[in-house]
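Just the one chain here, laid out as structure tokens, in the form predicted on its own.
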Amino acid sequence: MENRPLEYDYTIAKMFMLTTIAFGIVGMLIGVILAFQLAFPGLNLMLGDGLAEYTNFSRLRPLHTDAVIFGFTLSGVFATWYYVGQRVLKVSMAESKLLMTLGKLHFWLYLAVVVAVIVSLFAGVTTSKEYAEFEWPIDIAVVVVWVLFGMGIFGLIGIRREKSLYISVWYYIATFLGIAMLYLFNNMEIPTFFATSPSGESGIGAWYHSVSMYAGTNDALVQWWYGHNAVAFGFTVPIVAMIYYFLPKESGQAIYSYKLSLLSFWGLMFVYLWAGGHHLLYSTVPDWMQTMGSIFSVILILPSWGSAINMLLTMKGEWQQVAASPLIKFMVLGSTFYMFSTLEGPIQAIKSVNAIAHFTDWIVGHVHDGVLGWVGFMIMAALYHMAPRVFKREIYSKSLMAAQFWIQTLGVVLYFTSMWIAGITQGMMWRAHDEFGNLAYSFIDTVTVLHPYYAIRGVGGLLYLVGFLMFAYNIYKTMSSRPVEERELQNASPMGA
């Protein structure tokens, strides 16, 4: 009998790489208008009076957070899984309706959760705690969808053909357990409808209202524990499971060292946890414990350059590649704002260089030349190399690829460039004095003196959303093209490598 190659269905996988577009475009279009807000605090009531509490700064940046963290970003990170998965187990989901429906489940309860979110953010209702706004009954609804996907992965690891566990199935399982253990501790709380008042009353809050279980500073070191591993697993691991499969693929290098994947991967997993209390440096939590987020966020250096070096030399004697493919050029330059945000961030743990760079803008640039350089480039590559396969057609346009790459990289440079100065220049004006140990500068002298950068990053984030709206249009061409078949794309150079 003879073996047929296995037909692997990406129903699911087409299903999220369509949210991952769609919410990618709206968080980045609400970044864009945030920005500018900034820079002409008009704009804060561009829609009149009437409309201004639903359209001010305050209550358009969870969303633009929430939508890039939790529907831009693990929509990618659920399309990909969906598709590398299945490659690299060697089975494909129709072999089980049990998970074929799991994954619609999936899909359709994650969407239904993301309309409860814009929902409640758009009225105000809120925990105020950052990348964690959502009250209790959204958070169940999140719990439930987070154990469905995780039932897709080692419900598809059970089944697979391929022995071995590749690495990226490795970062896709840390990922699942990681944000599990993080979403589940840091929102314990209680909901107010239970509560009772001084006077007797009970039910004195709205009924999705609740309270955290925390209190002061251990509220504040669960948040941050929560908040900073919240990049690491949805940020920075999945990401660099999607990198180990599609680079390897696309350029058709091995990766580099094996082992130092798998040291990167421990590396990380150990360290990335007891890094978050740089976050709370130069507050009530214990020193010892900013010491520690200080010295561990330092540490955090190797395993991290250890991923990215990896990812590098996995072109070594193939880099004409890079020249000829923009699609190479997307992972390699996202390698780069690995290695580049990686660093900087690590320097500003250290308590000297902190006491400068708390709370400008600065931790601002650094956040965003990892989210776009990083994170939304990889997404980005991961899909430009899916499409072809998924939708069993070519690429729509390699130039308008190309060119995507350039506006979006000059957008990230604006971005990141117009961040460090304006946060640097904040830090020095709010610690400079006179003879008379007098504030040199009031908070106004500063906002001032920033208006230009502020003006330069939206610029930045313009372009990157320009570079966006031409990869959408992109891929939305590629799936009204012509039908080709797998073998086709096999052949195609440099693209379907």
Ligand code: HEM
The other form holds:
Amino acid sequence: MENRPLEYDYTIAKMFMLTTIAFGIVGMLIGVILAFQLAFPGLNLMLGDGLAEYTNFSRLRPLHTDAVIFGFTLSGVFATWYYVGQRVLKVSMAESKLLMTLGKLHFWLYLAVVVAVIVSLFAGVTTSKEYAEFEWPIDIAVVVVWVLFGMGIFGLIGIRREKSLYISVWYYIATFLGIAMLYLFNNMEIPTFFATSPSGESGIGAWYHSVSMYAGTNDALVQWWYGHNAVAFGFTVPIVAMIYYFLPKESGQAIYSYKLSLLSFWGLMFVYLWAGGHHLLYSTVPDWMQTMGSIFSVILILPSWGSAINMLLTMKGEWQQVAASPLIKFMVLGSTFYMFSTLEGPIQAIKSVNAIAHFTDWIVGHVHDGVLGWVGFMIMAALYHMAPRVFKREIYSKSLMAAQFWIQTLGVVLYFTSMWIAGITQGMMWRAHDEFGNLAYSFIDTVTVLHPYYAIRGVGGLLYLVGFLMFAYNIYKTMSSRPVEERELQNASPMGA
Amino acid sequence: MGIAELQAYGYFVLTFFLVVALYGYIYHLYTKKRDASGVDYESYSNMALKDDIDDTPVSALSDEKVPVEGKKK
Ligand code: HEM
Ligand code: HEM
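Alright, leaving the form predicted on its own aside, put up the form predicted in complex with protoporphyrin IX containing FE (HEM).
First the chain shown before, then all remaining chains and molecules of the complex.
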């Protein structure tokens, strides 16, 4: 036993891979239900009047967003970290009992927190801050989970054999630091228990409720500084970390320009934090702050495209691989969608455009071309690359994977095109007026016009979910199939040949 | 000079400093193929491409830490 050669230990990565898939299914299923509820409002009562409280749109919406962000995406981030981290630092988790224990603790506590979140949101317990709905006891547990994650990162770095840190590790570190800062400041809250009413009574309300430490415009500012940078450090930075590792590995090509990757990293860190103001255009925040948000949003194209173009150029001269391998297709389309949403975002951040786009479905379209085309595709691609290596088995079916790719691509396209049309129609109808300034349409007119587009979005979302189930099935069959020699897998990609 | 004015100057100086630092960094990366310690940044891609546990590190942290076949640390 003592004389076994040292190997990477993927125990923790495997556990997080399973939660990535499980929470992906849950979150996207709820997304599809929401989409059909918007098209067919009767579905709000799908389990009858008695359970309406639990099945209506407003109760389910935060469950969707939190399940896909904190369940699916974060699990994916953790799974890939526990895989990529060891490899690029050339050190195995098996070498440190402490790191292994911390990793396991990280996983189980994370799972407990997600369960607590699901239960509390279903019960309607919420702080009502978007993407930060959890009440204070859960927030505290989240901080512990995050600290464990950080100890895992820095612990592994501490015992590494490779002197320099590969670019992906920079991005993982930035994810850790960024989210830590954002989460702490946005969730500063005071339990209502400590409040005293004007008439002197204390201990008001349930023990788990709280109020934000910020009020009014300040609250909005902190909230969108958080909200926007949750996109930055949850949907962008760790996903870039993944593509910088998995695309070169899968294609066997060195990053087109390592220097450009360093540069885009600092560019992204520098610019992202100032752009949050674009969520609050035409609101009560100071005008200069809105202008700053718009300007930084436009500048943000540069570092974003810096990473994306770097990835596409990595495939230079190797485009036949894109045709041959569905796995590389996922990643190349992912970086294309990344370019796409980081061009769309800055356009929406221009004040005159935002005047039409804000509050409309165009924003929802923007969100989902980013999360479905970029985040979802990249996480699935990462898991597809990891699966044969951690389970030591071939991917079950390459043709299933190819079919999944096309079904999901169609789903994404249906989703964002329908939302563009719906959003712009909505925006134009809301502002249309006659020569005396009377509004030309009432709200219900827009609802009627939008119905077909909502139905199309529902179908698009359903296709994406079907594709995700195919992915889950493919991974499941991979896990449970005949093991192959590790050597066969290590050099040749299972997609090759 | 009120606090707001001070903040504005501070903000400008900080932004200016960061811009200079960023461009300085670009200059540093692109003018020197190898930096002072003799590192070619492009070779860092190999940290991902050659990442088996018994591959030689691109730049090892220390000599004796390279894993020996058949022996745990
Ligand atoms: C250069 C990069 C980007 C810029 C400048 C940008 C800009 C914007 C703007 C202007 C809005 C609309 C705010 C409003 O009127 O309500 C928005 C919303 C949003 N964007 Fe982006 N975006 C960018 C990239 C991305 C990416 C890559 C993703 C996801 C992968 C993303 C996810 C979101 C989300 C989730 C929202 C909705 C937030 C909410 O209202 O709940 N964005 N973005
Ligand atoms: C099966 C695919 C999906 C469908 C059908 C779907 C559907 C929906 C629907 C109907 C909404 C509410 C829009 C509204 O209030 O008008 C929504 C919101 C949202 N979804 Fe999804 N979703 C899917 C997948 C995902 C994934 C994978 C992610 C992230 C990784 C995601 C992130 C979000 C976010 C951040 C919002 C809030 C957007 C905002 O406030 O502007 N969704 N989704």
